[in-house]
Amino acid sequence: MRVVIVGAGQAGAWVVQRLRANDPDCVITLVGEEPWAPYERPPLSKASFVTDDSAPRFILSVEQAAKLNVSLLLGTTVVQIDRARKCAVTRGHGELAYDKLVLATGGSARRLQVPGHDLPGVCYLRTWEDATQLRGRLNRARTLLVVGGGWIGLEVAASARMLGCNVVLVESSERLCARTVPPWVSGYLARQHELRGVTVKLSCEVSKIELSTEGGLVAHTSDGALDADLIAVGVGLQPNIGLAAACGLEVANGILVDAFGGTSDPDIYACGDVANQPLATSGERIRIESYANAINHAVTVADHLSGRPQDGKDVPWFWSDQFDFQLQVLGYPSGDGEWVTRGDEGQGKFCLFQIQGGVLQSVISVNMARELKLAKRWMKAGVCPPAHVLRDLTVRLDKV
């Protein structure tokens, strides 16, 4: 069987090293726009400031790759899908042919829609060419604007400000994250934020960005002008669907597949977060960017394909770093349900357990990884200890 994957991240790496698992006779492509082998996604946010790494974390090294008899083709971009005659045509490259096409095109961070969003300054987060410039405009600015109250927004004013920066962090929302966590969590990183000197402005909407008589930015506000050194976007993430819309695939917020990654095209296969799949509990459509959807999606993909589907999903399963502290999200958090806590946001450890008609629905914890560990093994047995339990510091989970 021979197999292309377009798109070098998280997921099409890991499409890689399980389909060989799996099958050592497939013949495998991987091709990816970047000139680096798939590197690790998560610590352009994070450990990125503050090291002088010259390379990426690699998921999948050039020698790895030629270890798993795969041919990795960087710097490579994908200019149509013939599915027809089912071969994929590449610029500079020639036509791939494939049995089974899997595209794993992630995403673009999207960009802000205001006069002077691409003026020299104004940055964007998505490759390690991002990260690495943004650092090295980092170690030279004095204050940066943040646009943005998501995670990305939250980790890079984290990030800047452990350098030293003036941080100002603007988000359109009433609340931070409001998409992914309850007002409470919202609330609970405004505090921890400004607690270390980030200006936090909500329902706050950027107009126009100018360059400023000094030689810095401006960006017009709701709240008025903000003058910056440096900004840095992270107001989202647009799926890469121009190939999948092109050549006839179904596609609305993503790419839509089944339950396995499958298309509506039954050679076709797409994972990551590029894909707008199914949930396993209500059949509901959602597109997941997180590291940890990359990997068990990508993985679903490459069983499916070797003719060994598994029963059931993992968890949802998101974290980010900020200041000192981590917090993890553990399935999906919704409006729903009681919210019982665990441990004290004083101690700087505590565990919100969302848990409706007797089932355990979500957890979000900060620094407090075991009970989150054994609040995944509840998720999957559908079991959940008395909300009494949950509360109560002095009983031990993992004797429950």
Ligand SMILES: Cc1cc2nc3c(=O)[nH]c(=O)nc-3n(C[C@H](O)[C@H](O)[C@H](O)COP(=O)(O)OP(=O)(O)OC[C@H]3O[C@@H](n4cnc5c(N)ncnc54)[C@H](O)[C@@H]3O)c2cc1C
Contents of the next structure:
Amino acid sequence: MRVVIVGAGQAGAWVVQRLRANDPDCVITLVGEEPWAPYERPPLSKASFVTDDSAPRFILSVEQAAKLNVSLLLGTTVVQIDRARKCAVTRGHGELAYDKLVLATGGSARRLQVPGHDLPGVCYLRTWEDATQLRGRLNRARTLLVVGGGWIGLEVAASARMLGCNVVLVESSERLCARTVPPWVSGYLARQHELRGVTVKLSCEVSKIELSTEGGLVAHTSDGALDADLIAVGVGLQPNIGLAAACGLEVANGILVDAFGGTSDPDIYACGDVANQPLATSGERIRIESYANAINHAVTVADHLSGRPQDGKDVPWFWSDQFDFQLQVLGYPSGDGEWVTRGDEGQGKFCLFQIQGGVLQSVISVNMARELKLAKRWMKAGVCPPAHVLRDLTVRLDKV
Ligand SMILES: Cc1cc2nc3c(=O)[nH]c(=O)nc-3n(C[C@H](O)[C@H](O)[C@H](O)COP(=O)(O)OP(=O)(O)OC[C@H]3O[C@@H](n4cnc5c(N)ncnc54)[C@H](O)[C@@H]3O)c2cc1C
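Starting from the form predicted on its own above, please write out the structure of the form predicted in complex with the ligand.
Next comes the full complex, this chain leading.
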């Protein structure tokens, strides 16, 4: 079987590794438009990146790919998929014939839709090059304006603040990370940033960016003009669906896939940030942008390709590192259910358990990794300790 994987990122690299483990004879080609072998993106916004300027953290190095007998075509863009002839057309490496194709094309940083969004000094963050450029500029900047109060914006704000920059963060909605966490956690995040000197402006929209007379930038916002040496934009991700749409696959906020990553063409799969998948619990469609999803989804696809479909039910999980805290989210926090708190904000350690109909729906932890690990086990098993036990810090949860 000849498998071509488009996109040499987190998901693409994991498809390759799993596929090879499943099938020593499969002919595998991994095509990536970036010049680098697949590397991890999460470190790019964390504080460690600011101080550590070594090479990317590779998921699958060139040497490992060679060892696995995988053709790794880097700096190569797939420009078209010819479904009738079953080949991927590349810029630079001709046509690649496939029996099965996997689209792991991820996404691109969404551009701010205002005049001046592309001025020098307005930075976006998705790739190693973006991160290297941002770091170089951060080291020279005294004032940073972060546009967007999602996870990447908050991590960049924290990293810059730790470098000594004056940081202002503006968010157009009335709370931070509104899509992923409940209001109390948004408030917690805002308090942590403000405590450490970040100015957080909510319900504040940027309408225009201009060069200032002092050689910096000025952002015009609904809350007045803000001067900055540098602007970092984190306003979400645009899934890279161009190839899929052009060849007639079903797309809608990502490439539509089934529970095994299959698209509307039986010979084409999609996984990772670009895929719009049905939730195991409700069937509701969702595009998940996380490290763990990219890996789990890639494994599901590779197993299905190898004729060993697995029950791909894994509990969704992501984390974010900011200042001295690590926040983790398990499952999908929704508006419903009872929230039970263990620990408290003042101690810098707490866990919020969301219980709905006796079932653990989601968990949000701050610096309580052990509890989160246990909760993952409970969620997989469909069990949940009583609320009074979860609340009681004198009870060891691993003994429950
Ligand atoms: C700065 C940053 C910090 C993050 N931090 C966290 C975190 O703390 N926790 C967490 O859970 N997640 C985090 N994430 C998210 C996580 O990194 C992504 O969910 C994950 O990388 C998705 O993997 P992917 O393979 O689907 O997409 P990507 O990693 O985007 O890979 C897609 C690849 O496909 C290539 N490509 C696209 N089109 C083509 C084409 N036509 N031809 C060839 N190649 C193509 C792209 O160039 C890219 O290299 C972070 C992401 C970023 C950017």
